[in-house]
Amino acid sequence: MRPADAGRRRWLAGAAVLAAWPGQALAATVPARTIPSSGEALPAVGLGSWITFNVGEDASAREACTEVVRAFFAAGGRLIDSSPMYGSSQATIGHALARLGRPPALFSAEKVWIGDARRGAAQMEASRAFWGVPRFDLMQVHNLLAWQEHLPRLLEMKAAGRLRYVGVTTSEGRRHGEIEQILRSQPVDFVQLSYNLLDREAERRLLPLAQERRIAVIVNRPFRQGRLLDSLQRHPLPGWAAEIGCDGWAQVALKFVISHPAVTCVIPATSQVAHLRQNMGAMQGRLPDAALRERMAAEVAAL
């Protein structure tokens, strides 16, 4: 089977999940994102996990977590994104998709993070058992470490059918010189990078040239790590948050990010599930435009 056909399949079985959702309807839904290199949609609104998962040996604190992931499925979400680096939540992670079941929509995205690219595989295959899947749909290099080494490898990963796409990753506008350097000269299929309200540098030249090599676009760090929301919660709404159906300033920020025609994916991280319905409410009604992008960005700065 082609990569489009079974991402279609595993599109089609998570869209089959929203339409039975209480309250969604399909046709007031933002379309699903393609991944350039293979033409599978993504929903534009996946799942990270930095913090929020790393809950230790807490089985209270696991089974939150288990009701978000539900959550997720639920709403038509399939990508969930974490690392080596967030402690224990690829346990978290794996956790919850045994309580599950496995759901088939899923769309597992991992990263390799560790200086001696000598024990890469050993840590790779680690995270798969955490995770209980046969094999990563995506595996990225974190935060550039040791990407010189590391991407070779997952590139021959790939070719070998244990990976289905590769990517690096930055975060908090590092490096973002050395990701060009890397999106003009291999063959990645994503990059993941920050991308929020205030933070716009990606704008200038690593959105732009995503686009223009046809590498998808994951976002990370869309409300600052929470601060943004934070600060903005102590605002009322703006009158246009309403004409594009948003109910809360979460929706705005997510919107703003999901708007972009370079981004093909967004992960808010949360451990609430009320916080999680909120988010994916971000593929309900319109996108802002081109226009009402640049006044949200305008408005925000000056609160």
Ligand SMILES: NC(=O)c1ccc[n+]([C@@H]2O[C@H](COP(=O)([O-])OP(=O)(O)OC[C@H]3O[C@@H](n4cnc5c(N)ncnc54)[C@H](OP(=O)(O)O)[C@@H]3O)[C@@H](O)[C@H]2O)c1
Second form
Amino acid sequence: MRPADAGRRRWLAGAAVLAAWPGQALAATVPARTIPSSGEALPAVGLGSWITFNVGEDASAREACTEVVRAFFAAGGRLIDSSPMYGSSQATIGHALARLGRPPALFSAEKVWIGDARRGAAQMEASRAFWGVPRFDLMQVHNLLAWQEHLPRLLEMKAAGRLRYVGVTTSEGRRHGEIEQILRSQPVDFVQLSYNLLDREAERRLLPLAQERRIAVIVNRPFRQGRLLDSLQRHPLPGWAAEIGCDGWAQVALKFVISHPAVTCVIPATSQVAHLRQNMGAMQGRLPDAALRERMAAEVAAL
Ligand SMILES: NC(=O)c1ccc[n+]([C@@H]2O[C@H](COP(=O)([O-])OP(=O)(O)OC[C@H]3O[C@@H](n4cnc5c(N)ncnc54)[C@H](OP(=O)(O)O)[C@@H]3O)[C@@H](O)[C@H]2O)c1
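Would you mind generating the form predicted in complex with this ligand now that we have the form predicted alone?
What follows is the entire complex, opening with the chain shown before.
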């Protein structure tokens, strides 16, 4: 089976689950995105895990995270993102996946994050054991740490079928010049960067370049780690939010991100099922057009 067919099959399975999700009408529009290097479909909203899933051995907190992951798959989600930098988050994800019977829709996105590249293979193997997956779908070099050494190994692993995709990450506008050079010169499938209603630096060069080079884009920190929503929630929703089917500021923030044509997937993190459902709801209804996107950003910046 070609990867694109496998992806489509998984996407249809996800849509069927969405239809069966109690209390949730089947989406009028669920804009699946495709990974340019393969044609595989990915839902536009994924799940981050930094801080929210770093709950240690606390059994009740682990179960709460398992419920978030359950709701994520029930809503048609696929991509979960983690890193060895995120404390016990990898173990929390592994626990949830085991409890949920290893959902076949999972698209596992991990990172290698170690300055001594000779220890990269051992770190990735430890991560794989935490998740309990046979291999990762995507391995990213976290914050470009020792990327010159890690990237050749990741590309070899991909060629050998031990990974499906390779990428690099950054956040908060750091090292965009270096990311640009990598996107221009290296055969990466994915780039992960920060982009939201207030942090729009990526629009200038990286998002158009990713589109031109046919590289998938994962967006981190869509809520500025929650601070953006905390400040927006003090204000009433503007009238245009209802026009694009948003039930709150979280969906406004996510629809802004996923309506950029270069964006493949956004990965908000949450520890709460209610928030997870709001976030997945951003895949329903209309997305803003270019004119409304500009208005959204301008009005939010002025608040
Ligand atoms: N360099 C890198 O590779 C890099 C850097 C940063 C982040 N990342 C990845 O990107 C993911 C997302 O970024 P982030 O975790 O920094 O921040 P974020 O997703 O922008 O914000 C997460 C915060 O928003 C809150 N939240 C989520 N949904 C909400 C809702 N519907 N209503 C109200 N509050 C809500 C969460 O609190 P509750 O738990 O209360 O919902 C959490 O505190 C990370 O988890 C990580 O996987 C990667």
